[in-house]
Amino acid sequence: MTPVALIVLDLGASAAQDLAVVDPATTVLPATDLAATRGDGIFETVVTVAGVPQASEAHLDRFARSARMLDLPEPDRALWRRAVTTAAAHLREHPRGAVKYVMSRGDEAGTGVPTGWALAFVPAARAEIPAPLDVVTLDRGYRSDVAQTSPWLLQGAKTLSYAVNMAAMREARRRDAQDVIFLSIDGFVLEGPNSTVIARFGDRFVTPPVELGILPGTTQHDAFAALHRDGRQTQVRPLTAAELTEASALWLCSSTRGAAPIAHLDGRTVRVDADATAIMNHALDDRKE
């Protein structure tokens, strides 16, 4: 990741709440920060094509979803807008970019007032159709209605806190594999620690829903947006762990990789239909919004 530029914002009461650009390498962050001490608060990262920010409202809903289960303030939906332009501004020189915006709940102290950035980065490089994937599945440890039992675990919220999905990655590199997919307790399968699930059966495209704890996929729909124009069937639904050996096809969706094909999910090897990974990540280049 190379930083380019770094949107500051005001967040406190003044009527001005204006954004400052700095240097990347500027220290913005105290030390008391809750997000830096407790992992408190909330982001979004937003792919740029040449500085233009794609799927900006989808993102903008879901970091407003997650500030309301955090019982954050509801983000101001125009300034954060604003944020996220000027700092893809900075990113047109650049074909593929990357902003990532956060909202801590601010200083230990208690002021009540959140801290708020935004940064411009250029991510690493990625083929024009990412390469297929080894996944392992790993056990969540929650209940696949944990969401409803205990919405305090905040499953489905984007929040800082990725200690647990940092851990599941370094798992996934111990078993050589590259990446990972939750499964709850009672065998149903989630997402990964920062991608969405996709499986094909047949002629059928199918993702998780979010009432599983799970995050709603702005890549995975988008994807599912290009193959229904191209005559597909899609569904969201629950999706058993055994069900994962039986698809035709799988993938993992995000924003920075796209729609990645699974070569081999816990060492059994599955088949890449080049075409729809094709189909999906050309209409997800294409984005413009």
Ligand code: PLP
Contents of the next structure:
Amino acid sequence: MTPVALIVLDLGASAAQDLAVVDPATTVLPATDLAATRGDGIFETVVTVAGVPQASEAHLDRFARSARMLDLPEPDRALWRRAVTTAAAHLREHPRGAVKYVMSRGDEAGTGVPTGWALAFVPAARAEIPAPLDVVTLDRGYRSDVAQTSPWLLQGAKTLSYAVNMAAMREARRRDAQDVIFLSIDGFVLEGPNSTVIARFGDRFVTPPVELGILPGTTQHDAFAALHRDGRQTQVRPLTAAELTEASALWLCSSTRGAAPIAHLDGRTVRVDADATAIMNHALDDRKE
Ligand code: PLP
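Right, the form predicted alone is done; let's see the coordinates for the form predicted together with this ligand.
What follows is the whole complex; the chain from before opens it.
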């Protein structure tokens, strides 16, 4: 990734909350920030097309949802929207870019003032239609009702603690795969370490519900809207691990990657549905906001 612009937010309690555009090489974190010392904070990554952020409001909704789950102060929506659009504007020259915005709990000294920034960057180039993936299923170690029984485990919040997700990706590589579908210990399909699962059964496209302790995927949401417009049926319902083996096609969806078809799951060949893949990705690319 190539950093292009950095926006630093002033989230102090004063009414003069504001933002500043600084050199992208600027250091924003003291060694005592809880983002660095405990991964205690939240983030979003939004894709930009010629400097316009896609699904911006859906990302802001999820940012606010994560803040609530972590007992962080409610993000000032107008300020964060301005930070994202200001960062995105620096990517006007780039057909595709991204803005990652972060809010941590602030300094370990307990000032109570969150730290916030938004980084505009150019991600590694990707194909217009994402390449088919080899994926493995991995046990996440939680039951499917973890969000209800144990909300302190923050399943379904987009926190800065992604070390586990990254470890799962390394495990996939050890198994000669590129990505992961997490399963609950009671046998339900959850999500990828940085993606949402879509499965096709006949002419119906299914994704698991957020009540299972997974993130509400902005890409899956817009992919379903595109399928719906194309006359396909979509459904949000729990999906068992056994059902995954019966799906006629599978995808992993994320903002930076689009809808990537799965070619192999646990070594078994999965049919790549080029038609539905194209419908979803063309619509995702065409999103204006
Ligand atoms: N689930 C997890 C755990 C993620 O980290 C992500 C995105 O990074 C997603 C799902 C997909 O979300 P989106 O489509 O909004 O990028």
